[in-house]
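For reference, the chain that follows is the form predicted alone, supplied as structure tokens.
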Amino acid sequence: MSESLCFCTTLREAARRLTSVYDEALSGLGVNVAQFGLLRILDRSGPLTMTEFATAAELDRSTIGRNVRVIERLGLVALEAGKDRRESVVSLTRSGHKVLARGVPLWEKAQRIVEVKLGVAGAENLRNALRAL
């Protein structure tokens, strides 16, 4: 067995800790950071087909489908038939826009918490290291 730490394990552990910072900050909204991130993608991109949404979120088509069903049940997105009726189009609802508006300051607070923990230089180094992957 190797003496070195596994990059994947270390990153996954850190990701869970990081996720909990954001989830705690967003807890009053009834969404987690993954769901909030999906809403942000729709806000930036406008209505997307499920395939486009999966690509934008860097998720496979079946995963985005499961995630969309959850945020649809929360009333945050709506599904409509696309031009090609075989594919649905996902768009933000009024409630989805409201959650985003309320959530941005909470998300920014989580960002500041992480940056304080890492320091400005540490945060920038982490961003750069992760982009290199």
Given for the second form:
Protein chains: 2
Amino acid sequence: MSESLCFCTTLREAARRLTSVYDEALSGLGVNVAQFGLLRILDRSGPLTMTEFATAAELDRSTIGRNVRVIERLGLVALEAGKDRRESVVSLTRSGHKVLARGVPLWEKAQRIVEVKLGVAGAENLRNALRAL
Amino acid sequence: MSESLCFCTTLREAARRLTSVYDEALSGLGVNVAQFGLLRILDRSGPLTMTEFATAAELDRSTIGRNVRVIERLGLVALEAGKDRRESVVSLTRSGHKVLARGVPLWEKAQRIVEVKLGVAGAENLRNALRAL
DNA sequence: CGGATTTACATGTATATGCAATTAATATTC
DNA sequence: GAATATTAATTGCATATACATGTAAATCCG
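For comparison with the form predicted alone, kindly provide the form predicted in complex with the DNA.
Every chain and every other molecule in the complex is listed next, the one we just looked at coming first.
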């Protein structure tokens, strides 16, 4: 009976809702949470090839390619060819760094919303459960 | 520096991974987990207008409209006008019921995979945390 | 009754996502 | 060194998703 609750559906719904919470928190920044997350990865890792970027973001290579194109059009990242001519290396621009700096406090506010809803311990438990999936 | 782990990103990644798990479990059924979820909603609720369906699925009305179009093309649901000529009522077809019946055991297998990964208690905790978001 | 408003969908536009197939460049092997 | 295989990225195709806008039908009100 409680069989009627699908973990996957529940998770997908929560992901949509939380995405909306973060997008609102970031509103005015000019990027959504998915894009902000990509900037954060680049900030932590430094320049990455598409393949490395896809691995870091747990996305398909074709997906990362398209997502990068969007934030490139926004001027937040720049592409250059690697020594291996097949590779395309992505790095943050000055503008990208600025958006990150302006975004961090907004993002932290969203993080706190989650911690308030779940409690710090609950939030940590959620993180662990999600990591296990 | 503290928390470099974004709840939203973690949740979105988990949603992608779990979606892939369920899609594999349902492979051969001809529908993915998102579509299967819509069939399940209809099965539980009976025929729904687009607006009711969107509410039940926690999706935008425009999104449900497009998603319904896909499963309609597959012959799994049928549309008819309500007495209120603006309304479009969605109901399961025989074919849709069959897919549901064939899919339930596959879906249950995926559910069990989650319970094995998290433990039954952990899975229940996850459900509660996600509901709170 | 008839115009104004609200409601229900559909469409336009844009991002996010993945798989399959393609293209270009590097590496391997004979 | 040339043929082959592998690798990196892109492109084609399809679904999922939301917001803003358009359209048609129903309802409200003067």
